[in-house]
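A single chain comes next, written as structure tokens; it is the form predicted alone.
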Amino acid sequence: MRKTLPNTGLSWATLQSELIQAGSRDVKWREGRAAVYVFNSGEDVMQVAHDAYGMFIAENGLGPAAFPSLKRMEQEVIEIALSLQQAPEGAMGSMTSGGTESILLAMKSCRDWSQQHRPVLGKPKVVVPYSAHPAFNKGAHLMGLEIVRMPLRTDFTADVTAMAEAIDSRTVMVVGSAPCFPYGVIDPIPELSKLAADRGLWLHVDACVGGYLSPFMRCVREERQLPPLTSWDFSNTGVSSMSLDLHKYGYAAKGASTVLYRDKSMHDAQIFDFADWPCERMTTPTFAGTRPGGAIAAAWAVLHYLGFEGYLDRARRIDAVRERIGDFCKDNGLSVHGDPQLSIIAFGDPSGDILAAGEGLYKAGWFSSRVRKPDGIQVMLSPQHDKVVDTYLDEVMRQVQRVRVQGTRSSGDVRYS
């Protein structure tokens, strides 16, 4: 039967119990058992994103003029993005809801803007690899474009080879990620970025996972003396835009995002402005009309509260859990999908079915991403796993071990959303 409304309120008492047992089903997130959808980076962060957020609950991001408070907000966010990002002067961007309408933003302002700077014939086309982000399909689909993803090399990296050879005259996009999702690898984005100054072309930068965590994970490597990471940033003159999850390693509340741009131009081809109606102009610069003040406030609050040394630290102790899970692997017969650096790590079993043995730890309350092409167990840190992560490996040699024994086949079901 359909749900209708009440004919009366319900007090908030009854409201809060059955909210609470509707979450009694969820994952043990605070208990560290999720390895994907939550960035838990302390309950104080928590507790900072969430009273941000509560005092701006109600106001409009669509309204500059009247919330001059999230204008300022915004653009703190985006300078401090940008710096992260070694942008250079005139770059710009936005926030926007999440890493799929930042990708789609860049997608749309590449379109635009090489239909005015480097017009093509026929379809545009972007190139990215097999690993990329199903945002790009997605943007695609929505936008007229056409998309042809390109084999990895044996790392999981990017094959800029092949992707060179793709390249034709419609061709508008170039993409790497950084990292992938699958395998938490990043792709080579200073051949990319070659590669996109040499043939005039838009290499976007997919860092919807790292952007937030990546130039703190350099220093660790550094304190380390470890070789350094893979360069991602508008450091390579070839990179035009950057789309980086603060709902990610900002720590901030959902839904925040940003999308980066090397100049004012290509910001501009973002820009939706309508006024031929009668309320006259509208200038909107996402997809989005109305947006939430409150994920403004809390991105804006987390990267003040935390500041550098605070995600330093916490860049240090998923580094020091991502290691942990590496060692284990080598010691256990496990193999680690190419060479994760940042928060992503994903590793398979020569010697059974891994997604059997990841079937079983969802059944054990541990909730954590597989991939195929090789299958895979693939999990995203976060700092407080340092806490459980003993604990979660005890149960993967359990699982593993089972499978082993039993010969156990998974139903070949690798979903995660």
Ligand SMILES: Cc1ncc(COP(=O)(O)O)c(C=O)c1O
Contents of the next structure:
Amino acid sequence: MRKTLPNTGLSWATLQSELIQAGSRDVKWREGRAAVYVFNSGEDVMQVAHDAYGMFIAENGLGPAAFPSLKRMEQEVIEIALSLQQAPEGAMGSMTSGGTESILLAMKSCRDWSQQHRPVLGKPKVVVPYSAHPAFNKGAHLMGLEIVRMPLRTDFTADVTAMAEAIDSRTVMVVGSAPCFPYGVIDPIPELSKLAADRGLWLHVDACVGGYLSPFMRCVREERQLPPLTSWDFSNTGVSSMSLDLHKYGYAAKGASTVLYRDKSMHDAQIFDFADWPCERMTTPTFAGTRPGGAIAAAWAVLHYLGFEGYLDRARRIDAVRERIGDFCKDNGLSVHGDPQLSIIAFGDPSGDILAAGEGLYKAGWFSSRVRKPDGIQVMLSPQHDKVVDTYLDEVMRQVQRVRVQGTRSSGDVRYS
Ligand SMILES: Cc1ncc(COP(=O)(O)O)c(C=O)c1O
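Next up, the form predicted in complex with this ligand. The previous block was the form predicted alone.
Every component of the complex follows; first up is the chain already shown.
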């Protein structure tokens, strides 16, 4: 039967216990059982985000004149993001609701900016590596763009030569990820940057995962005297825009990302300005009208609460867990896909069906993603995983051995999303 609105309101005590009950069947992320969707960097950080969100729960980012507080916080968040990414003077950006919105906005800005500055005849085209997030196809679908996905190199990074061959007279945008979601590897942004500059194209770097992690991971690698991460920030002069999620490795409350542009003209192409209706002229920088003040305040508060040292500490912990998983794979005949250097690692099993082992892990309460081409279990790590990595790897070993011994094949009866 369809649910209807209760006639009289229920007490908070009743509702709270219903909510606790509702959540009791969710993945136990507080116990470190989720390696996707949740980015747990500790109770204290969560509390700061929670309290800041609550303080601005009713305020609306749609009205900067009414809420100069939110305007200032957003401006400061953007300035911090720009400085972390070596953005040149005059670079600009906006806070958005998440990675998908940041990507869609960059595509819209590229389409409109190109129309004005580098018009093409026919349907504008976007060239992306096969590993790019589905948000790019969503954007192309919504904005009437053509999109082509080009095969990867054997190390799972973007094949710049193949992408160059796919560029034609209608191409306006090329894309690289830092890192891509499936394998956690960073695309060769310096090469893509050169390609974009040579061919007069807009390069978008999707750093939804790496945006607020790699500036600190660079320091971790320096401390460990490892080769530097592939450079992907604005110091690559062909980079026009980038998407960076605060609600991933910024550890902010959900509903917070940033989209940045090399210059004001590119950011201007994002803005929608409309006056032909009976009310005030409405100027909205993003797709949303109302924007939650809580998400802006929580992101601002967490950035200031953690500071450089706090993020560096979390990056060190993630780095140690990723290394631990990599070593475990090496010691146990599992193969890591490519050379992941940030927070995502995907691994397969040349001696068994890794997806069957993944289904066993899922049934044992460990929630992560799987990849194809080749098959693998993929985990997106949080700092708090350092508390459970050994227990997790014990279960991986149990499942891998079970599958190897019994020759189990994956049943496909587990829904991951
Ligand atoms: C590389 C990458 N880009 C974009 C997104 C989309 O972000 P959101 O889910 O916040 O829309 C994700 C999400 O995991 C991602 O990993």
